[in-house]
Amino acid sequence: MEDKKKLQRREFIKKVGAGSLVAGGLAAGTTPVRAARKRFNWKLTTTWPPNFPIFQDGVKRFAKDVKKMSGGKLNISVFASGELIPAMQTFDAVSQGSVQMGHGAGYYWIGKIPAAAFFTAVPFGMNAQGMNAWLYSGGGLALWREIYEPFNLVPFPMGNTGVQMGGWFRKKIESVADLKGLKMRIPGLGGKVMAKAGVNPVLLAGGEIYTALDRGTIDATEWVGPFHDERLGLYRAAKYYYYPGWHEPGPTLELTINREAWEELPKEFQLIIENAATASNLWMLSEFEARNLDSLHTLKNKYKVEVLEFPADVIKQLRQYTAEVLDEEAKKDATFKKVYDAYNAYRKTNDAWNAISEASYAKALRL
């Protein structure tokens, strides 16, 4: 009888002890994170106009994915350009913590960080496939985060347009001399290259381009490609549409996050953001590839736009100017040179493989 009482007492102590451990775990936060997870309500401002296809859609898709994967605990409210922050103040707003996130393109900020252009597009540089390879697998993303760190920002690739068009012009471009004196909306390194050709480069947000071109405030503009250019109505303001997009062969869009806000997130939320951004990066590029040709046919057949290839001598001269611009910028800025060297080193590898794979396959198709 005594042994039976001792046995019952031991079982009681075990149960009480186990209950104490569970209670202690709750207090110490060692139970599943979902039970103790904090709710986050963030704001994300973009450089794109409201309801802008693919760009703004891709950002909203990202926010929905994050909310779903976080079980509704990380909610991101998306604001278009001007709804909360003017387009060209996105970088500063995220850096200062006015909002937690931003979406735009790194080459918009070359006045602050000249090397940021490499993380969007380099004239005559790598295409979307090469950019993704460099950023995700070739050390580019780590370098990007290094140069954004002093500005309190954590960047992610989130979107790519693929090879763009060369731009809309109100007059034909038959030689380099025809570029001289033009006022053209063209950002980033492409703008610096055009300046060498005598162009006056202008930086305008997407929502301002059509009005400027229509009123003659600018004589030419690059934007994206047929799908977006048709919707912006650029064919109503200019009739000459040039290719290829030598200035933006694979422009990467960026998600930026305020560093303090990022570091407050649980690790699993950080992983959710990283994966959702990668998914949106792929989705946006796929949308452009799927939609551009139909819009190009519409521009040509319905709106009678003249789709023209840049003359060979113009492309050759712009390529020479590009080499000069990159060398000049590298001499002026140590960070620019560091990124330029890293970009070039990876590009050589990418070009060597591309010659055997993509380029040789494209050649085979033309036989």
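Positions refer to the first chain, counted from 1. We call the rigid core whatever largest set of C-alpha positions still superposes within 1.5 Å between the two forms. All values derive from a computational prediction rather than experimental measurement. Compared with the form predicted together with another copy of the chain:
- Core-superposed comparison between the two forms: the Cα of A238 travels 2 Å or more.
- Residue displacement note: S175 has its CA displaced by at least 2 Å between the two forms (rigid core superposed).
- Once you line up the core between the two forms, the Cα of K73 stays within less than 2 Å of where it was.
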Given for the second form:
Protein chains: 2
Amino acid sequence: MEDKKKLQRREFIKKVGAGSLVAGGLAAGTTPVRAARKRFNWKLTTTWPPNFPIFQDGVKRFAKDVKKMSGGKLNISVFASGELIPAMQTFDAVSQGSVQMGHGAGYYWIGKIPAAAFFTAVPFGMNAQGMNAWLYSGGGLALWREIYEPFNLVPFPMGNTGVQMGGWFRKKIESVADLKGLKMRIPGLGGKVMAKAGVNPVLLAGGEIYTALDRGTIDATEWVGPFHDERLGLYRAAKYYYYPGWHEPGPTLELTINREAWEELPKEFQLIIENAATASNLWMLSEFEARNLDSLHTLKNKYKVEVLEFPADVIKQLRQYTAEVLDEEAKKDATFKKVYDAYNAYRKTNDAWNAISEASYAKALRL
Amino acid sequence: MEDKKKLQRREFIKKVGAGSLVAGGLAAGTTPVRAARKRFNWKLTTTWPPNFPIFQDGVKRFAKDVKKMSGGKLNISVFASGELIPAMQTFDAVSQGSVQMGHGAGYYWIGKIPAAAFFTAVPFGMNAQGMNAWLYSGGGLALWREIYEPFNLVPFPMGNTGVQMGGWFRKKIESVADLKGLKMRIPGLGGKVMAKAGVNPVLLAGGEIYTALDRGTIDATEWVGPFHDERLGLYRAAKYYYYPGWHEPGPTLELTINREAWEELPKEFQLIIENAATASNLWMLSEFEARNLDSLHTLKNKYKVEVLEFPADVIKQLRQYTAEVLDEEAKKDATFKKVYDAYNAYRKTNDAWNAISEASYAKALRL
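Having seen the form predicted on its own, please provide the structure of the form predicted together with another copy of the chain.
Entire complex below, previous chain first.
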């Protein structure tokens, strides 16, 4: 066992390159308290465009803090999507040890691990507060670690967008029938749910959305929330902006770390990463919450966007389709079923508490 | 300016005792990367009883993490209320430098700083998510720092209970008239609001509540939420358990640091504290959310507690009284008014975004 581990580590060192682990140059014993003598030069690749606000900026902030907290010894260089690794190869790159860290969202990897969707967001699933409670204090993170373990990855929650918007539509949606035949950019499980309503779900990278919507190649698209959607200029290509984001009600972003790289770290650096990732998780959510509201105001008042709530019948039907989609996925994949069951068990009691705490309080504010 | 600072630091060192700052014993230059050569032995006093779950446990977890992250160099000894400093002297003790750190809640100090209530919770104010967005990303924390500055304190958000419960009552509350003449343990602004409804608000420490309620010395009490209330055995002394906690809809707990002690720290240790406090902020909220629901189940099903929602008329009247109380306080104190105005300005846009995100989504789940 020990020998195998050493061998794996040696293999890993080869993979990440000789320059990435540098002895600190201190004789053993000169720092009796501090166990960490090595210096680490790590690479972190993300699934986000360079300078993507909050997402990429949040990752850079994390890396900067980790470097300072470690006294400059754990130096993480951050690369945007494509600068080193294409966005959709992040998972494999970290898994194989080409880089030590990745940042993205679990549901990008549902082709490999269908159950990974639960660690980001599922349609009509838990919001940010519910997800954090499940992950940190309800067994969710332990399950996530278990599911990613065969892929040689250690995951951490790091970032949350809060409730997203439902998307931009070129025509009004007044009934489920209005969805039929629409071409909509909507990935993952949300796309599968929409397909049941007769939508033709389309996959497009962020950079392609505006042109496709403007030219009418697609009729609708979801993206993030007011702050990011304003930057993408979507209000120039579609007039109706629907809420709520039933398909992504509080997506958790993920930090993934190559297991051997993680195990190489002294305990103090592991804790520095863990605390910085958790802090970053909350910081990013707070940024989304604080920035969305200004953009919402601009979209409504400056650009005269019609901000509309999905009709109740549409929501009820999509919720029904969601239950069908999740049940179908659970039949196809045992791991999906395992996580789905754990998620549902936690969620049931979470909803019961939420009903008399957040939901009752929200009602009290509007009475 | 420099000399004054040095003098203040020397003064501070005298105050906290000669043993609290110990040179690490390393010759300068042996750790070229790591600026921190000193070892710090700090004291943190809290307003919580020993072993108070989540609250005191969360603080101990924070101190343990900070110690490990700093390679053992920033060693924080945690003391419960009364072990070193009585709970209600925490603010002064940290302000004067008798200890370097404190943990409690801003609204404990409203006798000194009425505006401090806004940094914890005010009746019918923002919930945990709103508070975090305001503090971290909406200017709230900068304002908090400014308000605490004359007291020589640097505050950090560190913990949140989520929406609390409305309290335990020995008789049913069916109208505002039923509140009249009740003796209720409810501190701070919530007590002032209740007084307008004819309640006689009483101050009692946690350890005195159960006996007072059981003997009928008081007719009602608020405490925290299901998890803590179950432990206090309140279900044996009162039968009706009301929600929501309109008076404390997401109280933020605080870490305070003596300013000179803070300024003595190398930047890397400051960042370690900041990240650990933010991580702790989210962790404590997640723990509250996850534990409350099990206790709620036990209270309802095992102890046959009647869990009831405050009638709409009662809520509406209390909300009206709250507006009156806050306006009265703003007239009495310029700092209160300043923070109240900033809070309201942020809150207005926060509510607008919340209406189409969290509130609309919560509705979508219940349609």
